[in-house]
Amino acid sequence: MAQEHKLEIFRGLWKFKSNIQKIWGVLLFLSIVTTIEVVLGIIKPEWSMAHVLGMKILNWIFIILTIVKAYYITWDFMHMRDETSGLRRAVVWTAIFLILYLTFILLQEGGYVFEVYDNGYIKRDF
């Protein structure tokens, strides 16, 4: 039995008449987000160099836009929208936990390596 896929994105704000139009719409959205990332990476505006929570605003923008792209790739191209809520939660919560954990490791180890190079000695011996 064939299942009909929902033909909208952004929680129904953008609706399509066919699956082909939907694929092109999601591709257009992902292309726009990628273009924004590339332009910001090349230009590096002065306002984006300020530090917030240990990283530059530009890095936070890249992280957030990458998560948005990963969400839409998983939600639409991998058909997570059509799965049961339990499977969706298992995938999403696992990914969120992994992202937060890897971000913590990145910040923790990056700060330690910076202090070793900056101070010239190891402050913690494991």
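In this text, rigid core is short for the largest set of C-alphas that superpose within 1.5 Å between two forms. These numbers were taken from a predicted model, which means no experiment stands behind them. Positions refer to the first chain, counted from 1. What changes on going to the form predicted in complex with its partner chain:
Core-superposed comparison between these two forms: the Cα of Ile23 travels less than 2 Å. Put the two forms on the same core and the Cα of Phe77 is off by less than 2 Å between these two forms.
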Second form
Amino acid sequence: MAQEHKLEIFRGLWKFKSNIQKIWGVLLFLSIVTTIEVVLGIIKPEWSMAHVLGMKILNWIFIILTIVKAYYITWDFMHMRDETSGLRRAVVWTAIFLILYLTFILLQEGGYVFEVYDNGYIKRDF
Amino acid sequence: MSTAVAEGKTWEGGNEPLKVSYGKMMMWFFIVSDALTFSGFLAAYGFSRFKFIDAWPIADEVFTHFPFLHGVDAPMYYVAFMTFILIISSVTMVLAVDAGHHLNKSKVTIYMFLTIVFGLIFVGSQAWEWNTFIKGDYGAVQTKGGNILQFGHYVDKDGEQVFKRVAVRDFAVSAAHQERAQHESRNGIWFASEGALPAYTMDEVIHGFQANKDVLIRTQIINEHGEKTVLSREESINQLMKNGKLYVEGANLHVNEYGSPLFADFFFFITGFHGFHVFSGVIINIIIFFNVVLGTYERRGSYEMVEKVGLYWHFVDLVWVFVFTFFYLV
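Please show me the structure of the same protein in the form predicted in complex with its partner chain, now that we have looked at it in the form predicted alone.
To see the whole picture, the full complex is given below, headed by that same chain.
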């Protein structure tokens, strides 16, 4: 019952001979990404402390690297790469849409409450 | 082809547009709903954090311990290790799934066993992490408004003045120690009791603070350099005398020596909920492990059960990747 596996990652940049090799390759990649995160978190380079879109560059890097890791866990460890596009979209887009919505609303409101506290309980003074 | 035949094929079952079994598809949909649950928790954490964006604890200063390395400042190394353990367990799990595709019973057994071992290491690490967090480190004083005042002094390090934390137990005066017995229900009115008394009274902390001229107070407020604000000596005394209310050590659901109690609440709830997932994952893995050993799937001719618990186990890893980022890194 050997199943078909797609054996390339990074859009065909890195091809593997077998599924087991691909697993180890993805492990290597995930470990490198985690190491980069920890090293950045400990050094905290000066340039990454600047704010972009309301958050430090460093935090944006962390979030992007997290999503990268999540992608490879889902696509290669959970074999999402080998599923039909119908299943993939039903699972991934549903979750992404709802999570983005929820996060946006809650963070927006959290920021609003902070400003109300910060400005002596006045948000808009007409 | 007549319409009847086409209809029979398309609408009356037998079609598998997603080309997965019922069980696997339902596992995916369960994962979607569980992912939304975790997102709800993490987004709630984000809400509270944004609400107190200028006073939130800095994770590097909270999680600084490593087992067997006492007094060594090792921010985040242990969580990084935990993350790595969980990723490794994901790898052994996916290797088990792969061996299952080849109907290789002995390999599935070994890899399932390794997955369980790594899972247990992770749960144990989390227990250690909780224990360290609950026991606390330096101790702090909570103000009337529920804010936290921490203590420290400036020391010379390579010609630079660096703020170093001082534990309250190192300066609080115990000479003036007045033991007040904790009221327990067994030595009084049987239905009345009180919570544990703090290790030091406010008087002892204040006396000790006045006796040690170099100790300063650090507030929760983060300044423009991304560090917690350190008050001058006069301001420190003023704050402590005027607003100090309670000595706190460690963290629980009510008080938190590291800063906002909300941080501890979310930490316990989210890592606890995740830890519960890991724990139930380990239990399910053990059940599947015994089924593999007993040859249940061998007889069935399919190791799809291993694949299904594999999906759940990878999901637990996936959630941890996000918890790691939002609690420890960001």
